[in-house]
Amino acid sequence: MKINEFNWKIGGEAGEGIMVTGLIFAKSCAKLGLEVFNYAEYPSRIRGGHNCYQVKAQDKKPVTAEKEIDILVALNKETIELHLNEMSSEGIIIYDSNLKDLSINFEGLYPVPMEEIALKSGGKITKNNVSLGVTAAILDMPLDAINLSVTKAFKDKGEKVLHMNLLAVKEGYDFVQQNPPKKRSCIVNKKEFLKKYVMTGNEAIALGAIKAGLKLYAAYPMTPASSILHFLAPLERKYRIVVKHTEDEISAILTAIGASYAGIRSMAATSGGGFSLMAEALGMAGITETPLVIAECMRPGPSTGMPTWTEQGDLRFVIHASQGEFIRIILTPGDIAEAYHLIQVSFNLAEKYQIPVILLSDKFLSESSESIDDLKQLDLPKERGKRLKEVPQNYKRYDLSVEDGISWRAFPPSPNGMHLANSDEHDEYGLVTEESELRVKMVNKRMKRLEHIKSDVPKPVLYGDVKSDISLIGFGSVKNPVLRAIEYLKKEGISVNYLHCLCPHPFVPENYYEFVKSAKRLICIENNFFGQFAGILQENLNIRIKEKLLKYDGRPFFPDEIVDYVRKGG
């Protein structure tokens, strides 16, 4: 029997409260001190379709979404049919005993009259919370852990609604006490409540941006970036932020650029399709040397692709977006803590070097949630860069005499600070020029800061021993699945290390030479078809990556897939 470790999944139709139930359960587990990771799957439809939400809980990190299910809560027949092949041999399927024509050969079936219990509690709509009570009893979790999370979720809906849902939880719990299952494959033996947070990657990005001094956020909703807008909107007055739902993505990026030009920290966010519309304005930020922060949350493409699924297919796109050549930084967080920290790094780097910085996430990181302790240790001081308090006469916004290529910024309506900032090539005052010698000087000025940037961007992080039999390398949200796979492989006596890239552009070869040189067997792992990061490694290190573990079906990597690949030797 597993103690304090299980994989729980709930499934049903859209509208049955799948997402809210899953989050309530995850928060209940976190209250008991368990580390949790939550992963949701849902179709890109306004109504209907199969929704599921799974919670992996265990005593320690790393924790991530895993395939094998210990407890499946099926609110409809389709859930059992779709996920039966994922069940552990010792697992339990909790299902509504009202389901008809259920001819499934599985030993761990546990029927519960969910609809009848829900109606007794006050309404059929509470069936999802009946399943919470059933789950808590099967896992031997204290009922108060569930009740606290349910209360927090429903307290704003009125006393009647709250009482109805709490009663549904209790009735489900009592049913199991009176009708215990024949077997239990896992239990929770933690009883004390702890203060632990559960947040999504997008919530971490939003909170990190607030901590960094965000004062304007502009966006047009696009999955999976939309929840940043939803999260920030109600916090507008509390943190004195302008949160602008613009008419399209072009307006969003131009609004952010305008606000940054005026001297405040601003940000826009979108997915790949929206970023396509932003490309021209991105170049304008580059030539006007205006700080800009964009969160780009990837999903499968091309075009509309698969709006509610995950992929890492935009790496090359964001590196090369917009015409011409200019410096930009790409940062790639791999978990919630890194998302919170790196968005703060993004603001500092954008203002310090007066360039665009793109935080590249994906649906898996953006919409999955993870338990996390206090984030204060990740907070950064604000670096505002070269900002003039008093502007000298004959002010040159694009002064060519600066050694580092970074000119001083003046903000409207500063006396003496008048200058032009347009999308044409310009002289030191911003006046349009087509003179060849001046063009070369201006390009060289903008590029001069590149060497300073390379020494300032986050370095890759090594996990595991320096010398290992297998070496994995990747970026972004593959981090947690890889680290969990390493734990499994270690138990089998296979030594594996992992180099986690936080900044694929500008690429700094010196940060990778030693790892690649010492690797006995090097595998690049990515959620895309071409192996885009592997290509960057090959171009910059003059090597050939022989092994690439690639996945592009809209789903994230699961640890067992990585384990199987490593075991098979490619």
Given for the second form:
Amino acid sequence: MKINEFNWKIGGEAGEGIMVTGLIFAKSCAKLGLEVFNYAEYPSRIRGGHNCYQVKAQDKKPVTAEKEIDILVALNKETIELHLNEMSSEGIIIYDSNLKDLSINFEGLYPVPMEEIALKSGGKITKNNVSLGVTAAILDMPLDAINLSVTKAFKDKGEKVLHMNLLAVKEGYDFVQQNPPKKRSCIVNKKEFLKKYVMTGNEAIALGAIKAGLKLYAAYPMTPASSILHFLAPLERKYRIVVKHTEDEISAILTAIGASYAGIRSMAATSGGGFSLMAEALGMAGITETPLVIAECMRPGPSTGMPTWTEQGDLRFVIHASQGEFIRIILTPGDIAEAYHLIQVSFNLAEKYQIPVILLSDKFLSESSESIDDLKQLDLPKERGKRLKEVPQNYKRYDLSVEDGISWRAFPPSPNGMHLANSDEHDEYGLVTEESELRVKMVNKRMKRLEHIKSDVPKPVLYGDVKSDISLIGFGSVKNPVLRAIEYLKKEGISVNYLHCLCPHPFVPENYYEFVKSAKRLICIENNFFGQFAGILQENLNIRIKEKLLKYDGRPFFPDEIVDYVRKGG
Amino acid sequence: MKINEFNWKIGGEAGEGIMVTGLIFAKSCAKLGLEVFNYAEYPSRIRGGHNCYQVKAQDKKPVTAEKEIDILVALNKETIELHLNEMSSEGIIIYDSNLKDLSINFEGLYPVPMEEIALKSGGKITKNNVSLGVTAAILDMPLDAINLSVTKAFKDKGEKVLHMNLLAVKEGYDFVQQNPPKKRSCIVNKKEFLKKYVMTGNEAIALGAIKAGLKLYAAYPMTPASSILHFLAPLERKYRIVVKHTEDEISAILTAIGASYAGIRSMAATSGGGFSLMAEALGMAGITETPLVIAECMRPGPSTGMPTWTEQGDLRFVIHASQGEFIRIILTPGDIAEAYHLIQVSFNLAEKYQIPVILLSDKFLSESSESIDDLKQLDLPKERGKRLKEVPQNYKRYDLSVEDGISWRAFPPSPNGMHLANSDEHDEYGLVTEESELRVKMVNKRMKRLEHIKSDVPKPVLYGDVKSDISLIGFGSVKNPVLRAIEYLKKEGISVNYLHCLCPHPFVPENYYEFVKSAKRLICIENNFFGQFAGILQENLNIRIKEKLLKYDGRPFFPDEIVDYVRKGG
Amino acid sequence: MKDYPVYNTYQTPSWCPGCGNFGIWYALKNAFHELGLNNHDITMVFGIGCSGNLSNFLKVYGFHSIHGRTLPVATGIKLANHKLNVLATSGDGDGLGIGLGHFIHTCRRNIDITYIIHDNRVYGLTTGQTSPTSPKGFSSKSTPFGVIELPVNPVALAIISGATFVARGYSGEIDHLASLIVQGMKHKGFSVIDVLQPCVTFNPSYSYAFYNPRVYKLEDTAHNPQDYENAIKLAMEFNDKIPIGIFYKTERETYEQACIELGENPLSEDDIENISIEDIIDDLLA
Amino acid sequence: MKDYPVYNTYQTPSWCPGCGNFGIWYALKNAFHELGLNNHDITMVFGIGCSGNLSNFLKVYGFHSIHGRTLPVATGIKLANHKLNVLATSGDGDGLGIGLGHFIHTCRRNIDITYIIHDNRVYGLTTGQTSPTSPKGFSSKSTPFGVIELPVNPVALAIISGATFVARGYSGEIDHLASLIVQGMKHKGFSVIDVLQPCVTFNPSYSYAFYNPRVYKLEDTAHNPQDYENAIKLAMEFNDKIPIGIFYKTERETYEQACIELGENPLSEDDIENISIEDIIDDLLA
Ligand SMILES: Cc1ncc(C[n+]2csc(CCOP(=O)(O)OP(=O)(O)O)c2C)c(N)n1
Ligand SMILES: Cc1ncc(C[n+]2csc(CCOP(=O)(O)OP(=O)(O)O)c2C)c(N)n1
Ligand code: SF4
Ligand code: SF4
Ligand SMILES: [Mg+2]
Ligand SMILES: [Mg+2]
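Let's compare: the form predicted on its own is above, so bring in the form predicted in complex with another copy of the chain.
Every component of the complex follows; first up is the chain already shown.
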């Protein structure tokens, strides 16, 4: 019997409200102090097609999406067929007793007359909530936790609807009391309500951006970045943030650059396809030394690829996008805390060094949600860099004499501050030049910032002991699966550590040498085909990455897969 | 006294016809059997601003642009001021005796009343040709060679204009006969006329493409790629090639892809900025397995940068452009022969492997011209890959069973050939899928081609002895300067070899191991800031590139600079 | 309305029940049938969006391209083989938002392609943001306080920009739409058909119930499709009465005709084995 | 015409002698002077082309952006600080070729920016290829056999798409052009001024000699700029007679006004030190 740990999944047709139900359940768990990680799968279509939402709940972090299901709520037959092979042998499948022609051989089948109960409670539409009541009873969870979340979710729908739904929960719960399952493999023994947030990576990014002083957000919808837009748009009046759905991604990035030139913190977000369209303007931010923050939420490519799935295939692209050479920083958060924190870091670094900063996420991080206790300790003081309030006479925007390569910014309409932000190579005022020596000086000035940046970017974080049997290295959203796998392996007596890269570019070799040198067996783990991060390690560390654990089927890593790979040897 | 070797330069204001005059002179030299390399510098503006054109002529290749000038034709004072420091101590500066306030201390000043002679010959406009006559006399070149080129250049302008210009040449020549210069440092002793072509890199690319069966060319003007468009446009009727100046680069690449889908060889060309806009569609060619040839002619970035100058700053960008992962080939010709040849290779590889191929040039290669004896031996048989004439029933465009990963193409309107070229991940018919296993199979199928490609791409070429004191490695247009520098160093007793990379991606380590292993002192030479090619070597060869010779002022390498660097030690 | 499953693939449409895309799907199949076209006689380019998903349900030569870029791809296909029947479709975001530039430039060219805009006045596939044809005030995920720009007018823009066949259809009138597609495909030149397409999920205000009482057919009026000025005037009408049918139709040299190099035979039939460049390189002789 | 060198930078214009860009340069300086603007009161965005080189010759807050993209940059600037006087300029290739989509979408927004199109009907800086306003048949480096598409009509497109001040100026009439710029800048909303700009080097057929006898001023006619239909009709006139002046002018809420969040004070003056997100994260509480 597992206490306070289980993997719950609900599946059905798109449009059946699966995401809403899943989140209600996840919040109920979090309210009881459980740590949750919620992962959804859905196809790139609006209705029909199989959707599912899974909640992994545990006493402690790290928590992540796992393959083996303890409780499956199947709203249709397809769900059972698709996920039967994921069931734990002790698991329970909750489904509607009216499902026909079910010839499935599985011990833990637990039919419930869900539709019937729903109709009794006030309408078919409450069916999902019946399943929540059933789940609570099976897990022996306090019903109050579910009721609270349901109440929050339906409070704006009117008294009647709310009542209906609460009734459905209760009826589901009571049904189990009267018809207890043959066995239970997991139980929740928490009773107290605690303060916990549940949010997606994109929500964390949006929140962090607001906190960082975002004043203009420009974007063109693209999965899995769109929810940042959806989150920010209703807040534009409250926070005085201009939120614009522009005509395309080209316009989005340029609008953000224009706004930044005029002095405010701005951002644009997109996925790989939209980022392709932003490539040209990225270099313009580079040469004009305009701060810029871009969030790029990856999905599997190439091209349109698999719009609603996950991959880490754009790493090299964001590092090298746009013609010519300029400094940019890539930050790769691995969970929501890092997302919230690193977007703030992005704004600071962008302004401090007057460069573009790209926060690289993926569908797994952007759209999965996670529990978190508090955000406050992740906040950062603002570093706004060299901004002039009063501009001296003979002001030079691209002053070559600055030692750190960072010259002072002036903003319209400050008297004396006139200058040209020029996409052409330019002199200290920004006016065009094609002269050989000045060109070299300007390039050198811009590049000089690199030295300072290298000591200012987030360092990789080591999880586990320096001396371990096995060493994993990766970036971004592989973090949770890896950390969870490490726990499993520890139980088996295999010690594994993990170096979590938060800034793959500019790559700072010094931060990796020790780890790499002391690794007995080094495995680079990435959600892509080529092993792009491994390539970066090879390029910069003068090593050969002999083992790469790669995955490119659109799904995130599940801890089991990592465990299996590590166990079976390189 | 140098026999059959000199560096001649003409300079003046934009709009003074410097390019035309320079090319006439270059062709005269080539007609006499000299090998020439002609390099022009001009600013990004239409009139005014300093332009110059230099002709390096020699008995034998390698020939390239060199810094030290033997003969300078200065059409204005600025030219003398700007280029005085480049003059060989033995050199001659030819300029108009009417230039005022010339307080220059240089032995080889050779004033000629050019404007006066021009007016006498029929018009000020013939002034440049006066300078050609003067040059010929100083070099002791047969006047006929000049006359022939002038005649070719002006034959369409009418008898009168032609006569005027020929007269100007003659008068210039005669002037020197009557006023011989104090000394001559170079002399041409060739008298016979030989068959030689003089063409730019872009002309070679365009010619090679025509030869390869180009049927559609789509482009948006962008220096230094535009001259491909200008060369092809007048030929569209003669060769039945649709040549389209599209509304932007996005449209250019997509038009080319559409045309390729329908079965013809198509191409688009641009520079880095336009290539940025093509990034998204590149991946579409990747996932739909549509052959595509793109010529990317680099100029210094970032962004608009220095539009009329040279750099090799887009290497990493073209390798990684577009979201997600797919195969592409990058080919990097170093001279016009390679440009002509490799564009043909591009079309073959694109069709054979159904992938995008990018021919990467730069301003130095694209716009400089060179002499060449013959193109025929560079021609290639056409490999058109798996194209179905008759399509069997139940045709699968993305047949997974093909062992080499290359499935058969069918073209509209072949009966049975219907399929979907889909930017979404797809099944064997091209219809969308989001299924995990099929996704993996499709990625694997597409990637399987990589093995075959790796043995099919052009291998790097070794110049010099395997065992040498010093080993240079580079790609693209550094070739000529490097080879020339090697000759100089040889004279000093320093043995240097050079490995010339023609295909930096996909990088085939096996082709480099031996060279790298046997190098005593390895220097990577590149026209950029970061040492992008060095990074590729590090990533793939498990070595540290300790020495990089980099240049990023918009100018190409001059052999002297390489010699100096090599000589002074690492 | 009849159905012609011969044009179906093995996949069943994934659109929401009641989606206006079904009507377009049926209308296309009816039009193909009426024109007597085999599957392989049709080449069709799609964009990305709910509209683009159509690519999976029509058994023709298809190209499911990227968001906003159907027209350049279709242009490339048509130039490579100008004997093909080429159609292109876009969503309103796809074709009139991100792809607006290509639309107008293609109108200028009058290339013989039939272009169908699935105009549901919303971004469907990305789950309901505003589109360039959403009305002012439209509240959506990206514009919770309402759209503040004016909508684009695809009919007016097409006429002004040089398209030679400009029509509006309606998913709720499948036979009428099929007939417009037939006429558009028969027309020599760029034919634009903007289709009123209800999105039942994200734009319920432009439902069948909204359109049904409002649409009226231009062929039932005195409007002469050659009348440029009246066509533009009609293009501005979108209130209680919404005209469907042919707004404007004229004859002008097509792009392929103007590309003299194309002549009779398609480029795709050219033999490229032995191309001689002797003549031109002679110009490069020293 | 007077000159106001206070607006000059240290660089001398690099345009060809006689280029129409000089007229625009002078007209801008005259307009700035007439409006009593200091250098720092002006923020101006430029594209890439001969027109864009103007960025180096005007001492103002400038942004020399990338080819075709002036309007989004200008929009970002205006939104960040809507008290600024923002101008944008483009070439015809820049603004009506590659950047056409942004143009129409910006017209829809009616943002208070003054937009000047240096319309020389050719690509100048890239040495003479066709542009979207080149006439049919125009022979250029990219179209040696003549242009085969119809030109775009920026005036008509602007009116149709929602710009609220649409005018045409002429480089050869500097005072008149300056007055249009003054009126455009005073106008609240998106003001578009298409300028007939001779390119003496690559498009000699549209020279001063061509324009001088043809241009006439709309203010000398009975045309009422509020008359939408007549404005469109006049926009089609480009033959022996070429109207310059204000084609269309109306009042409509500007984009900044409609962005309620902007209110009075510019965003750029907001203090961002202490932003509380307590309220919103409460929605994310379990
Ligand atoms: C470059 C790029 N940006 C964004 C997207 C995401 N995207 C897919 S469909 C779509 C819009 C769909 O709206 P519309 O074109 O109106 O088609 P509909 O779904 O309504 O048929 C968007 C923004 C994309 N695929 N590519
Ligand atoms: C993306 C991109 N494509 C192409 C270019 C090259 N380019 C520079 S200016 C120009 C066109 C200039 O024509 P126009 O906009 O009419 O301006 P003009 O020079 O006539 O003033 C082009 C194509 C570029 N800078 N960027
Ligand atoms: S979202 Fe709208 S357009 Fe898309 S399938 Fe559903 S009803 Fe149709
Ligand atoms: S090329 Fe034309 S537009 Fe450009 S500067 Fe010269 S005259 Fe002016
Ligand atoms: Mg739509
Ligand atoms: Mg122009």
